[in-house]
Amino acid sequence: MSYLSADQRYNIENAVYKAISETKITDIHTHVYDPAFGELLLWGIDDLLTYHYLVSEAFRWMDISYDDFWGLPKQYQADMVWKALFIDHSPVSESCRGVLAVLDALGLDVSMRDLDSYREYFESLQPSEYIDKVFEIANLDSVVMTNDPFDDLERPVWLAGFERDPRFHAALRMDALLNSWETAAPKLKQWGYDVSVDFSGETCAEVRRFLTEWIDRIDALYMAVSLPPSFAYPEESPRGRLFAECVLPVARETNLALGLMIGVKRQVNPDLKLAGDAFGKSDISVIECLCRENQDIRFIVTMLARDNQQELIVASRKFRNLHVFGCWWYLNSPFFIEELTRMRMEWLGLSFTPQHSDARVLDQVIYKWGHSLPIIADVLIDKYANLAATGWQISEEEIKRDITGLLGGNFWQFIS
């Protein structure tokens, strides 16, 4: 093996950075909404500051009860978070840096530390105008939403119909159905589906009808569910039965991929609301069993525990109907993004999707992709340099091809 000259590495770096900057991104899992959903689309400085990542961090400093905090108007909550995390202490966490990165990308002067002036900027914008700006800054082509028919604010919008923004794709979310069957069943009954909590009669057939109708209604790219570390398959439980007798058959019949996000422990501290969730290690044999017994169904999977990542990569090597994606939630920090991207690339080559934003506030796509892309680029540069040191020549066109795949192309190919 020979050593690369400085010029050779420089040429590789230029080609990678050029391709990264020019390639449009498909963000395959977010919680942002088409603008037609009105207030469900979160954006702006107050939504950024009251995002649950920052709220849980701020509570480590704030001397206020949970109930009193949640009783405040959003702007007052944002004021408290700003003071605790940005004024009284240096904002070194990834979540805090993300807020500053967004403001900086928008051309605002973060050195001013002037929260009121930032508010004035956002108040001067219309949502449609701001969406265009965010997509341009983040270099997004499209995003995939998380769409829950059991959400009382979201459901009526779909039922009424609306003119869709083609940049916002839908994914059918099944958390309420699978994880809270005792409360989901009465709602399905109310909506005209002949179901029973005890699964008698036509319950499974009606649940399949419900899923199929909503897949068609929202034109879903895939079905998705977040699951606890205890998730098992097969499983003697309502969730297990729904999964085996409803979800898997519908995935098979519609040829729709099934997105599994595994490892979240809900409401460890319910007083924190959305900020009260944690995570745990899951059993990888569940994924192996699903992929082995359902080789005609495609699974896109991310797991929350760092301890599961090597096992998930190995499982993906064994099952071509398994596609690993993203650095989810507590893994969405520069340290873990680099570690996981390197590990995956060294064992899966380029056959995965390295990142998704999981953004709940529109603005977050700016910093989550802005922080991830340089790391992905640096890992690629090292890998291409290793190839070049063997004498393998790689062209700019091949680099562009690879990066197009990593930033969305692999996902589209896998689900199509």
Second form
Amino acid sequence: MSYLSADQRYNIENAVYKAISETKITDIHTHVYDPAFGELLLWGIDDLLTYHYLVSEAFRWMDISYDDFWGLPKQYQADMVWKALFIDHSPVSESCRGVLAVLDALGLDVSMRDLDSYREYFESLQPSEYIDKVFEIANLDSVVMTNDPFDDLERPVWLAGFERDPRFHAALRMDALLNSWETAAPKLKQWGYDVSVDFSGETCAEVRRFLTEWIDRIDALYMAVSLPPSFAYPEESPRGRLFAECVLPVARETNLALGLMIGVKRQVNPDLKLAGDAFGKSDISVIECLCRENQDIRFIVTMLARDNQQELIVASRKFRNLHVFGCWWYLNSPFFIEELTRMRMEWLGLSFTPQHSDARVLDQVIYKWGHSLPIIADVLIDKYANLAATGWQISEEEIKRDITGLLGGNFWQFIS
Ligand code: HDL
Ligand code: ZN
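Please supply the coordinates for the form predicted together with D-arabinohydroxamic acid, as a counterpart to the form predicted alone shown previously.
Up next: the whole complex, starting with the chain shown before.
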């Protein structure tokens, strides 16, 4: 049994931190938008402070009614959140710390606690210069958006066409189609797709046409959908039928990966709007069945319940068409990132994608990657140190190779 000298560990640490800081990231799931979408791209201090994570935390201290709060202009909402979560109570939650980490990374003086001066800074910036700055600070190569043809603000931009910013890839999000078929069908009909809620006639063929036309229009990297804990497949339901007769055939036909984000319980408290969603434990056998019966389709999967993580890892060991990604939403904090990354590396080696930001406000990529990369680095250092203790020699090139894979390379290899 050979032991690791302090020098050996120091060299490994250096090589990992160097490679992590130099490797550009593909952020494979976000809610940010190509600048062509204008106001849909959120950025700056007031969007940061009214991010739904902070709103739900602020309501725990505020005695204003939901309606009164939502009726306030965004800046007033931000003022109330700032007071409740930063001034009246120390901002120790990850969402609050994240706002301060962004301001600090931008070179603003967080100790001043001067919200108006922060506002002046952001008001002095143009979106295009700010996007460049944020991508540079966060060391992003590109992001994947969440694109919803049923979004009335987003759809017309795509239909009018625009020159794409190559840093903003698209993903076709199918929640409205698959989880709200009764309201989606009439809209599809209105858009010229000959569908009926009762699936009569050419409905499934027309839904397939809708999917393929939008995949082409946005040049989607993958199709995606978020699903409730109760998600079942096969299932005698509109979603079950759409999956079987539309989504899976189109994935096969287009050779696009299918992103499944499982476990979200939507609108547990509707008064909180975007902040009103919670989660539940899902049945992993549904994923096992999908992967087993469709081994020619690639699934990129993340699950929202901590209790689903080990079984998702084991499912990924059973099916090479299942790629695990990210510490999603309520798992995107240091405590869970550490646990999930260690579990995954010990049982999947390097064949997974440890993180995505899920950023809804562009600036958030700075803190969401800022709290993830050091943890991923530390787990890697431990694993490389354990290898070195056996006498196995790791080269700097191999460390760079491994990290390039974890920060996007494995994703690109899996989906193409
Ligand atoms: O469904 C999703 O993609 C989730 O990420 C939701 O958008 C959620 O509101 C979120 O932003 N989580 O980080
Ligand atoms: Zn998301």
